[in-house]
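Single chain ahead, by itself, as structure tokens, in the form predicted alone.
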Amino acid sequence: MRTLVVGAGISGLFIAYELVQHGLRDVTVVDASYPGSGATLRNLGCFRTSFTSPEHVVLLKESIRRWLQLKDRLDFEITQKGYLWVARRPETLEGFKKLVEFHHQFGVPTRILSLDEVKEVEPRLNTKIVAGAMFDPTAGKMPIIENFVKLYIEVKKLGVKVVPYTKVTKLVSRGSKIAAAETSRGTIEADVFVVAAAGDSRDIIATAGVDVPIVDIPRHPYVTEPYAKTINPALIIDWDTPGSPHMTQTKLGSFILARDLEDVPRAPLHSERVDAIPHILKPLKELLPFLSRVNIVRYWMGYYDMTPDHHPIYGPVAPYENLYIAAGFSGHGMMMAPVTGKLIASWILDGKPYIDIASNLTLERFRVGRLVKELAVIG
């Protein structure tokens, strides 16, 4: 069975990896640019299970299990230092308590921290302005470039053909099937087509006459000079400030500071948002006063490929029998990539996802109005 995967980001490569692991030998991955050039290499490299929907919690729990399974097999670098969700207001802390009860239903061991416990987890936090926090010990981070390269090398070893700088311009249909993909470098025929090209998935699938509700929303993380190890959690989130300012420290010591800010959808990647610096830095300096002394050296712009309900779109694309999608991750594609690979492989080979709850996330849900709610949309 000839399979064409469109998109050589972390999701596309994991889909290819799982298909080959299940015995397929003719798998090709194409990308309009170089592998990882989109959202994959423009993210914080963090992961968590502390979401607010059963779909996200179940799938992320499985995805983290898969990341850890593959840690030794593929020599991935992964650390679980936890997420610290900071509540400035007592009423937010009460909401966190309900969320912890929800997580415990799925075996996710989040917990509420008192101010003394917050200080133990992160001594540098200014507890004078907070009411407490929620801690997710299963959460963590990874050096995404290193791990992505290791996955890329592995899929190449397994015989996957990865073709960069090959933009898909049209999906060609014949009846109820997609017969070929027209690209900037010629036509590619296949038996199965998977579109995992982040926000570009919308435009690619539109050429087959199907609407996919994905919008590219810009994000503007700032990067500091490298410093000695300073913060303990993988990610610290200021939940009560609009846009949820958050920060992490990389393997090499730089802090990455970010906040969701209103912006123009699909703004060019070279757009400048210098005005974002005070919006991002001010609330984080209130929580972590040492940030007033750090030096920002650069920033990048990337997209969250957002769906209306902030969940990914998985599985078959009607009315076609051999077209599948894995896109619209709303900022969570990297952390979901291992489970994405297994889900799409099982849909193709078995006709259904190996985890039942993933069936709630097909494209069909938008047609019938069965959207899934998610409140915690950050790194």
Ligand SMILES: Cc1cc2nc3c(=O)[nH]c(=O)nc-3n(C[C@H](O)[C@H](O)[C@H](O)COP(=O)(O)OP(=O)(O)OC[C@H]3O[C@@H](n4cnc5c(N)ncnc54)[C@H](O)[C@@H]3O)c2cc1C
Contents of the next structure:
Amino acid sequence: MRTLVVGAGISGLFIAYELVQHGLRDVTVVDASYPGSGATLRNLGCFRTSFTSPEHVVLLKESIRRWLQLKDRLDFEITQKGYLWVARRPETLEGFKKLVEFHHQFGVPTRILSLDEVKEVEPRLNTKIVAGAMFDPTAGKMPIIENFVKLYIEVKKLGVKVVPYTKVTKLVSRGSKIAAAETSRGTIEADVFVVAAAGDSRDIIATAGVDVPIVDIPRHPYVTEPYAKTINPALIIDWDTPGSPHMTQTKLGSFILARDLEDVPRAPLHSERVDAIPHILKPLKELLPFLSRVNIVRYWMGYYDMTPDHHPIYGPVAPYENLYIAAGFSGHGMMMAPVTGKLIASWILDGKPYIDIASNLTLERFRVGRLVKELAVIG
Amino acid sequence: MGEAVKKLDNVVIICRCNDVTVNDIKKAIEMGIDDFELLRKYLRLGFGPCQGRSCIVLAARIFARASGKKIDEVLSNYRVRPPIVPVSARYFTRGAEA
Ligand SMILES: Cc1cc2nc3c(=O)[nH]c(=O)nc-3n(C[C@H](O)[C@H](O)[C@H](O)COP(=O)(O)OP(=O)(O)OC[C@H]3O[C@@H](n4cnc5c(N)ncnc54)[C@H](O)[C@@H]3O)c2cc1C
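So the form predicted alone is up there; where is the form predicted together with the ligand?
Below, the chain from earlier opens the complete complex, with every other chain and molecule after it.
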């Protein structure tokens, strides 16, 4: 069986990896640019289980388990130092308490921290303006570039053909099947097609007459010069400020600072915004005053491929029998990538996902109006 | 190549911001990194305060020679990211609104 995966980001490579683990021999991954050139090499490398829907919590638990399982086999670097969700307002802390109860139903050991405990976890935090925090000890971070390169080299060793600089321009259908993909460098025939091309999946699948509701929203992270280890948690999130400003410190010491800002959907990747820096810095500096003294060394843009319910789209693309999608990760596709790979492999090989709850995430949900509900909405 | 040159590869620094040597680049290529942007990111070339001013062209030349690609092709995806020099956070937060 010949499988063609469109998109050599972290999702496409994990899908190829799992297909080969399941015994498939003829797996090709094409990418319009170089491997990882999409959101994958632009992301913060952080992961967590502390989500607000059963779908996310169940799938992230499994995905983190799989990351840690592959850590030794593929020599990944991963650390688990937790996320600190900071509540400035007492009402938000009350919301966190409900969320913790929700997490405990799924065996996720989040907990509420008093101000003293917050100080212990992160002594540099300005607790004068904080009501408390939620801590997710399952969360962590990884140097994404190193881990992605290791995965890339591994899938090639396993015999996967990774073909860069080859853009899919059209899916050619024949009856109820996709017969081939036209690309910038010729036509590729296959038996199974998987589109894992983030926001561009929409354009690709539109050529087969199917609408996929994903829209790319620009993100603007900033990175500082490296400093000695300063903060303890993998990520600190200012949950009470709109766009939840957040920061992480990389293995080499740089701080990455980011915040979800209103922006023009699909704005070109080089629509730099200088105003993003003060918007991101100001609230974070209130929480961590040392940030007023750091030097900013670089800035880049990347897209969150957003869906209407902020959950990914997985599985078969009707009416086609041999077309699958894995896209719309809405900012969480790196942490989900191992479970993405296993889910798509099980859909292709067994006709259904190996974790039941994933069937809530098919493209079909938008047609029938069954969007994913977040059970624990906070803030 | 002579032993003396090989030894030099270990000490000739290509990127002064992140201490990357000629040997680091050759090893990464041998490991299977077959795209210059991937190599550059893996070795953090251009990530330091100088933004790649001295390392990028030198590294691209080594990569071009090893891969048989033209240097223009090797560098076709490279883009300088702002700011050109590191800027103090203080500059951005004075009088800014959230
Ligand atoms: C600033 C930022 C921070 C983030 N932080 C995190 C985080 O901390 N944790 C986390 O889990 N996630 C994070 N994310 C999200 C994460 O990066 C993405 O969800 C993830 O990388 C998605 O991987 P992917 O392989 O699905 O998509 P991509 O990496 O975008 O890959 C899609 C690929 O498809 C290719 N492609 C597109 N069109 C075509 C075509 N027509 N033909 C062939 N190929 C095509 C592209 O070139 C690209 O390489 C962040 C994202 C951003 C932007």
